[in-house]
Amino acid sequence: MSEIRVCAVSDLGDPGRKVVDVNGQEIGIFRLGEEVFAYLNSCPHLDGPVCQGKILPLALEAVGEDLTSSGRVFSKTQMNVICPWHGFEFDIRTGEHPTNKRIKLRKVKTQVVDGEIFVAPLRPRATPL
């Protein structure tokens, strides 16, 4: 199956988003400079609109040298969307949840060409028997 033209690069904020539907799965596109990303709008953990939620970066505790708090800072590189349903987080960049990087969003695979955004289609699961 050939890719799929989903929008112009210049259709997305920075960082932004964009949801769509791609053969009948909803897919969210994401921008982060000039990377692009894209998933599947579903969360690992109760299958919720992942895509839909909040685009934040990671929160980080500041601990001095001597190991006490100065308390919550944001990450200057890693920017996370949140699912909307049960707060569940994942780096944009990767998919990966932060603290377990088994927990992830099933990527799908994009390419960038003339400034427009290109999907490829995902293929069904396998459902074991």
Contents of the next structure:
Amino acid sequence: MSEIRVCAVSDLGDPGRKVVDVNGQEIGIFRLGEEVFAYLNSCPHLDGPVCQGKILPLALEAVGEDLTSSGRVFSKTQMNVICPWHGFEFDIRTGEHPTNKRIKLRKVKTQVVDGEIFVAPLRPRATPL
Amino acid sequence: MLERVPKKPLRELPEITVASDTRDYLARAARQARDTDDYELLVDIDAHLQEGGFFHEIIELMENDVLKQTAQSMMRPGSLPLINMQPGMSFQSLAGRVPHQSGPQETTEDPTVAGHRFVQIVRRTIDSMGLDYQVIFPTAMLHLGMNPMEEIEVELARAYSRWLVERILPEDKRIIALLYLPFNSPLECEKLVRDYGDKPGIVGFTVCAVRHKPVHHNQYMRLYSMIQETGKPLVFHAGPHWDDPSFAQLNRFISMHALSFVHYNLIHMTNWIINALPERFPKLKVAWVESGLAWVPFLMQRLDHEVMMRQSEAPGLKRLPSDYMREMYYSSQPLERNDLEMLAMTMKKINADTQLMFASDWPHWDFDPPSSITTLPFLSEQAKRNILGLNAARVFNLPVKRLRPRARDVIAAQQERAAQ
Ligand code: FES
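Right, the form predicted alone is done, so what does the form predicted in complex with the partner chain look like?
And the full complex, kicking off with our chain again.
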């Protein structure tokens, strides 16, 4: 299957995202720094529009060496996309749910050529219209 | 091969926000609805009005002048006068991660042409999910059972009933509702049943379960007789209450929510069974809503175990508690789907094929679409049809007659909107 140009990396914020319908297949393309990731816009929970949700850092429990908690803090390194249907979160880099890593987004092949993002839609179409 | 320019321009899908149109939010549910397109009937027995945008209309219908003026003096955009909820403790939307909880903020058409704004939004929901009927409950008013001013519960229950009966239900027969019983005032409950119980679109009666009122108290027996007489169900709708002294130990919303929605129904069900109300009201249809299902086999086992040893404390029972519980009705949401083996056993124990009714709880954060039922691998095709509509038709006395549009027409309309 041919790879389709979506946009330039610079068209996306950092972190940034664009969700497009490629011949009936909805694909979310994410930018973190110079890295680009793409997933099907279908949540493994109940097929919600996961890629159209909020992007927020992973929340962590700040447990010190003495094993006491100083509450919750945002991760400085991990960004999640959050399904707007029920709040399942997924690491944008790996597509995995933070608690249950067996629950993950379906990856779509992507590459950057000369600053342009290309995606290779999955076949057969996973989200036909 | 790299394709520099796509053959067709790529359609972009925007971020889902609190202002998103319900049809965009539920676009994927509309596609899922193709799986149930040939089902006889789909009924959602629990969805919610978010009162925020409509509360001024309800207040306008209050009968007591003093309370009405009090409420109007407190009215600000989006505020909920007289409602005993702490606005700073609204964690439901997961800090904005699940935006639909905080709506509705979408735009709607001119109400003089397209109907009441709430009706327009419900139509978008039920068309997208492929539903024939949706039963509407309030949201903020679920807390009124804990309001120390009993007359506020009575006044708002009556105003809400009038709002439903006069303004909402006549606009679309696919929208149906239960009367909110001001359960802290039994005589007022009876009056409400008399005044509104037989109005078109009122298909049953609900007790919002968050309250400290024993359901077996003698003061309720005449009310139960009246309801039994109507042939309509009595529905216990669960809710959260962080101020309960035991729950004050729980430091996160998730903990309180997980327990609180089950807690009050556990108590009411226990009182209902141990005092043998099923023997006194054998024809009264009783349903338990929004507690999920996992609590039911837990309580069946606990009560059966104790009744065998302490029969003298539950002398009205002629059978085991679980026998009565298997004859009651349950709503599916929030369906605990993480362990399908346990869920399958739970459904077997409650006779889900005949006793379970689908509920979405839309637009709340933990809603379930109909696919939460259709994708269960252990259910027969007939069981899915029963749970998604036919059981509810029996309980709520609804005709089994298709009212919803074809899924393909809903999808085509969505595509047309997206192309604009
Ligand atoms: S469908 Fe994504 S969290 Fe439920």
